[in-house]
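Taking the form predicted on its own, here's one chain by itself in structure tokens.
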Amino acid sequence: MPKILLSVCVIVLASCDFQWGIGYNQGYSPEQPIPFDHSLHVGKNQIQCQYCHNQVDRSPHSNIPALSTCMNCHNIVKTESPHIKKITEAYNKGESIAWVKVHMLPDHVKFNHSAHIAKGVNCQTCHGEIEKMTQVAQFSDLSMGWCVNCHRQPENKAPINCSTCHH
């Protein structure tokens, strides 16, 4: 009987389509309600990340830019674009755009953007070459192992105790 059970288990496991990174969302790149091309804004136009994500250096969370930030330029730039017209309409109505979150962590994990910015960690370390992305995709798997490997680098002098990231 044990040989039959073992054989069944082997067959079942062999037929499974394993996705080892499941839950870590590496490569996740959802469609957004309005396409936003980081390669144009950050790459070509050299807009600094912190111009739009202006709370990242003083908040645990990176903010989604307010539409007023978009309108700083788009009240005169590319105003006839159907996408910019949607932004302008939402802005004029005092509404927001329902952007789809790309980088997600489990609820028991805390990540403090401002602490990383204060230590000089650049955005590309975790987000990849965002300045080349026409559509944002999650660059790394953001797994515990990925983060701990960075924290363990002697030059980073980052804490590796559990309470640094878990609550």
Ligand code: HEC
Given for the second form:
Amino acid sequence: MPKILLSVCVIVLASCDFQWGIGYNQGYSPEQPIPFDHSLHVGKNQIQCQYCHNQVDRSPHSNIPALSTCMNCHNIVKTESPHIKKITEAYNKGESIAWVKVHMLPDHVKFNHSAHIAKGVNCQTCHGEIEKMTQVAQFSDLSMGWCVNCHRQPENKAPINCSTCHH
Ligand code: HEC
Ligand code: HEC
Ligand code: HEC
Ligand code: HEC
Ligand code: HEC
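Structure of the form predicted in complex with heme C, please, following the form predicted on its own?
Shown next: the complete complex, the earlier chain at its head.
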């Protein structure tokens, strides 16, 4: 094959790969070991996101709550439920629940929750209407284009140099 054609192929493939790389996992909604229902807790019972995800405004990562947080209520609420029994048993043994991770950026990307929360970006802008979800699903495609498009909005004054988001 002529060299020029080969390099065109390589360039096209590289850009296709880039295109195909995006949008992965949008809508991903794995079953959890305990069917934890955000719509029941946040929607119906009006528990604030930060009651459970209490590191989100202080740290790059948003923590999944420890079972002690669940037990604040479930030592008295719905104790006869088999799911709550499972939680109580694990808690008493000092074990945790192996929640399945929903959102996952590649290792070469760095994301920082607290920087976004400090600027008043809502959880829902990125995660959708979690308060209506019975099982969490990935709402945004988490592609580079998605990040950069928002950073480029003049009112956001957010950096777009590569090292902002890449190690
Ligand atoms: C009563 C505690 C509680 C409250 C309140 C709560 N969450 Fe959660 N959240 C959890 C638990 C437990 C998980 C892990 C299980 C799961 O994915 O459903 C989780 C998972 C998530 C995930 C997926 C994490 C991953 O694996 O990628 C997101 C996103 C999330 N919560 C956002 C929110 C938002 C936004 C709110 C408020 C609108 C909220 N949560 C309120 C307990 C809570
Ligand atoms: C602020 C109080 C509160 C906290 C904290 C809380 N829950 Fe709940 N949870 C409730 C209420 C209220 C209900 C609904 C009870 C009912 O249906 O009567 C409920 C229901 C549930 C149910 C459904 C039980 C069934 O069989 O119907 C599960 C499962 C559950 N919670 C898991 C969790 C987990 C896991 C955590 C910790 C990540 C947690 N909850 C934290 C208040 C809470
Ligand atoms: C600007 C977009 C954005 C906002 C705003 C945002 N998140 Fe996230 N969230 C993400 C991304 C991207 C990930 C995946 C991070 C990773 O894989 O490293 C994530 C992951 C999570 C996780 C899984 C744990 C982790 O840190 O990887 C939880 C829980 C979560 N978010 C909760 C919240 C809550 C609660 C709020 C609001 C208080 C919120 N998020 C606001 C984009 C956002
Ligand atoms: C909805 C808009 C929006 C989306 C989507 C978004 N960001 Fe941001 N980002 C912001 C804003 C606003 C700031 C705060 C800029 C500031 O502090 O001045 C910010 C700040 C950051 C910072 C901190 C920069 C610094 O040096 O202080 C990082 C890192 C970052 N974003 C990474 C990401 C990544 C990675 C994604 C995609 C996975 C993403 N962001 C998606 C709006 C967004
Ligand atoms: C605001 C955050 C942000 C900025 C700024 C950013 N990136 Fe990214 N980049 C991401 C995210 C998130 C991904 C992973 C998702 C994807 O592949 O689209 C990614 C993926 C990539 C990939 C891998 C693509 C693939 O198909 O695997 C390359 C290469 C890349 N970025 C290069 C760059 C370069 C070069 C710059 C600077 C000109 C840059 N990025 C700036 C967030 C960002």
